[in-house]
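Read the single chain below, which is given as structure tokens and is the form predicted on its own.
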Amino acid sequence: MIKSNKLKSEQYEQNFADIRPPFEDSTAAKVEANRCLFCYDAPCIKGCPTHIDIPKFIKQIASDNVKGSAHTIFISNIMGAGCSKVCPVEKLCEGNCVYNLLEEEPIQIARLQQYSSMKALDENWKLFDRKSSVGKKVAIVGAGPAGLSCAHVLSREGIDITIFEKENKAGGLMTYGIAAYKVTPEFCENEANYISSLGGIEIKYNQELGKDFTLAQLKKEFDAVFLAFGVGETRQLNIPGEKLEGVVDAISFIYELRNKGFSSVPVGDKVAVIGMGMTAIDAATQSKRLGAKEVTLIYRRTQDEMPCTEYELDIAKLDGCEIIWLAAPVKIKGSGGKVKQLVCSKMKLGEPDASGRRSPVDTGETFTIDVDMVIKATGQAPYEKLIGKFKIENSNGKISINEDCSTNIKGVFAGGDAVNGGKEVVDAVEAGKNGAASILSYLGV
């Protein structure tokens, strides 16, 4: 049956406690800051799609410069703090650092990262100075990563920002589809507001492209525009019993919990969640811990084509989800319009698509599991409707740029998953900076 507050506030706040630690003292960063090597040409500069100098800000926390540490940090990635605590690091930074060739734990970059950012962020520490104004004004749509991060480029040139977001708080993805043991909302406002606390960026809520305002109109007053709004609703299914009671998008499911509270966020005893993705592991390990009794995967291919890392996969693993591979949901059924049981095909891998991962071939069998929720956590779609509207040249809803982020409309440009369909916080936080060199060079800044 699906209701909420299924347990004591204790053990809610017990389970979502942060995942990723910080050190606990300066004593304790000391020390892994000391078992760098700091090579030369480093690989997990490489590894980071913001390229941090990641050997100078670790040096800089040996040599208890941590003001200067943030400082690296941020001048590469100003969402350095939220990266640190969401990023698949694995694959990135750490999973490039040279003591994996070694057989040694990798340093633990991330956690020093966490340590010298989120000291910047709690102590307000003023590491930018502003530039005076020089009369320029430009839109961003949507105070996400890729948003905020372009903002903040232009304001530190004197560049007058208005970013224009549809929620009620800043931070896109990172504030509303994260699992909360990773980033709690009030960590993303306090990030929102370091950022936009250098001067000359005002963000106007609950406003809607298309619906509130259209692009003519930041055409006519702005100097230049930057969309960042992201990617839209989950994908569908498109199988029978999708509109049973029960079923839900990851998406929806993840915002409402952070929206909401967690005691608040009705959870099924018996949960399956379709996709392998990130938001298909934050959203079948926060079931479980909301206190469903099973949660199961249900993932097309097999594990060595899956999206999410083995880190995460981990943690799906430890909270005690199942994971069945190879299948794909064909029918959901259900009684008095609520969700019953989930019936799957067995797949198998045929060649592969254009992604390079073998394609899931129907192998004419099924099996049957019973279930009280069904999670469609299948990726998400971009607004082709809307993108259209304004006669935005896209691929599929994926807006098309030029090598300086430009669309084909003048003066309007674009970074992050409005562009690549869905990457990590990190490449839009990159795809922001793109955005704003261009934006600086066509405004003659």
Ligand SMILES: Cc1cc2nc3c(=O)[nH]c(=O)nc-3n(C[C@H](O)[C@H](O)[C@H](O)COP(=O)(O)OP(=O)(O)OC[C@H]3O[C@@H](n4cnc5c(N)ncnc54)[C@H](O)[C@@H]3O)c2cc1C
Given for the second form:
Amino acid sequence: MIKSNKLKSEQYEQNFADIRPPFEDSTAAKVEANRCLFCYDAPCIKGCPTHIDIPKFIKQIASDNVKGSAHTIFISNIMGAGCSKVCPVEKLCEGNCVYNLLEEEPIQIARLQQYSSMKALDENWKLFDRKSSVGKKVAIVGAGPAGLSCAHVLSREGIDITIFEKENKAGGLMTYGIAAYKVTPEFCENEANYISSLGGIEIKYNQELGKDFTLAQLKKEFDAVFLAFGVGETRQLNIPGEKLEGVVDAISFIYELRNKGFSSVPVGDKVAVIGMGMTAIDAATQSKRLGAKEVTLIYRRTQDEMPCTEYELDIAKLDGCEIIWLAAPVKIKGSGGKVKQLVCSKMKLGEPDASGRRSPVDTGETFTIDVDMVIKATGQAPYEKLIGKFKIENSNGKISINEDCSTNIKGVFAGGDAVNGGKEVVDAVEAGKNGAASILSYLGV
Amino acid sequence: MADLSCNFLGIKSPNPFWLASAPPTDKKYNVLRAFEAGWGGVVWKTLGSQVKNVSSRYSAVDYHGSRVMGFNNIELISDRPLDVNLKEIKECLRLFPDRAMIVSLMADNDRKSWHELIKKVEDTGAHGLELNFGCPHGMTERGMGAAVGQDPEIACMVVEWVMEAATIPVITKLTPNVHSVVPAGRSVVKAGSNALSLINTIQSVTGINLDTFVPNPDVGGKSVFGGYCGPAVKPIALKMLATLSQDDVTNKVPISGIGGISTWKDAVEFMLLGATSVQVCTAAMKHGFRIIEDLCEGMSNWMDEKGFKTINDFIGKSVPTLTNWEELDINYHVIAHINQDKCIHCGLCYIACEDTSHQSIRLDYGKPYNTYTIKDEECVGCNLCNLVCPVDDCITMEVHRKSDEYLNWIEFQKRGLPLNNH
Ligand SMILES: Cc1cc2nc3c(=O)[nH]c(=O)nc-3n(C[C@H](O)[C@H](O)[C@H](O)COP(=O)(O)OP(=O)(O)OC[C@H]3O[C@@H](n4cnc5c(N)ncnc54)[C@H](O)[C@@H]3O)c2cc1C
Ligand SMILES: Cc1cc2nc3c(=O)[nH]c(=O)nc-3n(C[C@H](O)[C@H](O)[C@H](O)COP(=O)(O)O)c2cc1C
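Okay, that's the form predicted on its own, but what's the structure of the form predicted in complex with the named molecule?
Complete assembly follows, chain above in first position.
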């Protein structure tokens, strides 16, 4: 049965406890920091989309220069605290750590980064000075990672920033999308406040582009515009039964979970999650943590092609989620308007597709599982309509940009999920930095 | 199983590991625990005139997350009453007759005081005496300790007084706070000292508290130079020991090696450079007496591997390999080699060589892993890359002689051979 408030409050607390807990104290952090070899032209840096000078910030922890360490992190990635909690480091920095080649545990880069960056946030260290205003104004649409990162770089250079955000909180999917056992709402708020505490950044909430204002207005009022509005809701499955009660979109499901209390989010007993990306894993694990008895992830390809990392898959497995590989939903059956069963086709792997991964081919055989809730996590669809409306060049709704982050409209730049279709926070931060650099040169600052 | 037993001027101990004169040997309670743990002998904490210690007393140097790389103290000689110490020494001797019991002494600077002290100590049945000519703080101001050891003439005079009274073997413990330990060593051997030991602690300032600006250890807002010991001083101690082993006056007497010994390997090194026994202080203070187990087991396994039956089979074995610079073979040439199968691409060899040495490592950029290879023709064989490489046996130094002939600097000059042109 789909219902909320399935667990006791202590149980919710336990289930949603921080998955990457901080170091207990400075000694623990320093023991780990001292394991770092301080590689030259370090492979870990090359694994970080924002190119944080990782050996340097780690050495600074070891030398008791935590302030310097936080600065080293933030100069490359102003969301270094958030990234230390949410980055899939096993495929980024930590995945490249040379200790892996010795079959040794890699340096716990994320936890070390969390150590310095959280100190900076908690103690509100002022690590950056804003240059005095140069009299230029830039509008940013979306207060997610891409928007905030762009705003910070620009404001440091004396540009006056106004961010227009459709929600009433900053952080984007950090605040509304990422699993609750990675970041808390308080943390997201602190991080956004820390970033805007630099000054020169005004965030206007409940302001939606296309509804409350137009691109033309922004172009008129501002010297440049940066579009960082991310991607929208989950794609439709386009199968019969999608309208039944109990079929939900993963993004909205997680949005509720992040926005309301855990106990007020309804969840079924037998949940099927369609997809095998980060969102699917998060929906599955969090369903389980909300009290679902059985959770089954359904993916049309195999483990070799899955978009999530092994580490993420392990989280789902450890939470007791079942996985059915090579299965694609074809029909959702219900009774009394409610979900009862999910019918899937058995798939096999065929030729590689555009993504280079082998594509699933229907074998014609089907099977049926009993479920009372279906969560769709088959990738987010870009804001195609909005983008089309403003005649922004795009490919399937993903904004097309030039090497300098500019769109086809003069003075309008873009970056983050809105451009790449949905990657990680750290990619969005880098996109914000790149956008800022281009805007600075566009403005001649 | 190799025989670890040690015979130092007739002072016998089941193994060559003695605890140096310091807090670990300050009283019966500690010494009995040490003997129970298996230590071969002790040099009892220095006895002499009554002193008073301060608080705090110790400080340390940590390195790269490792605590107490170097250790420093401003402690004086025993601050317990002499008769209590003497009574306890006697009891320890009775309970563990097979262990070496040497008593460290530092009497007031006159013949009578030394004679009286020696008489009292010998009455306990102790096996030997160690003269503390090395304490670098507190006692020097009163003309004792290092003040004696730093002046070969005074040292000679005191040893002469001692030898008039002593009937058991006398070891003179030298101070390292001198340009060379050889003059004092020669002087005391000539005056009759039966043996030498070294090193005592090295004067130091271990660090400063960056909030209070007071060097450590802090005694109510002030500090003094202390005595440095522990792993950090081992290379200095080894060098000083080697100079005694090379000198034909001092190498006639047995030497007890001290300074930074923490592992069986350290001990073996001291013995290879001529020490008959070794003494340990800091390592025991850091880890407790239980370290004796691996000291013995490690040395014994190594001796078995090398085919040494007794410790005498290897004592002094490395002394002849230390020579003068002019005698080194200029035609001997090594070139680094990086084993690509073992390389973890950390780049530490590269940046060390590139920034500070001979730019002999080639870097081929890769994502994420770069490839590093040696430019054979540029490599001077300095060892730096091999030293900084974090992987065992990844960088090896391979011999590529310039020529078969042995050629030293003197001969090189004589022949007018060309110098480097880069
Ligand atoms: C379920 C889920 C889990 C994820 N887990 C992880 C993870 O563990 N680690 C990780 O690194 N990444 C994760 N991601 C991806 C990551 O959250 C995004 O890549 C990142 O947030 C993108 O940043 P952005 O600034 O481009 O877009 P967003 O974060 O989407 O921010 C866009 C902002 O624009 C606002 N906006 C949208 N439309 C308008 C409009 N018309 N007008 C005004 N404002 C608008 C939105 O409200 C939002 O605040 C996850 C994503 C999802 C969906
Ligand atoms: C706290 C402390 C007190 C010491 N007291 C004495 C002493 O009373 N007499 C003495 O001869 N040496 C004394 N020493 C020096 C040690 O015996 C030894 O020579 C020195 O510590 C070097 O050995 P290590 O590196 O193993 O510690 C003392 C050393 C320490 C650390």
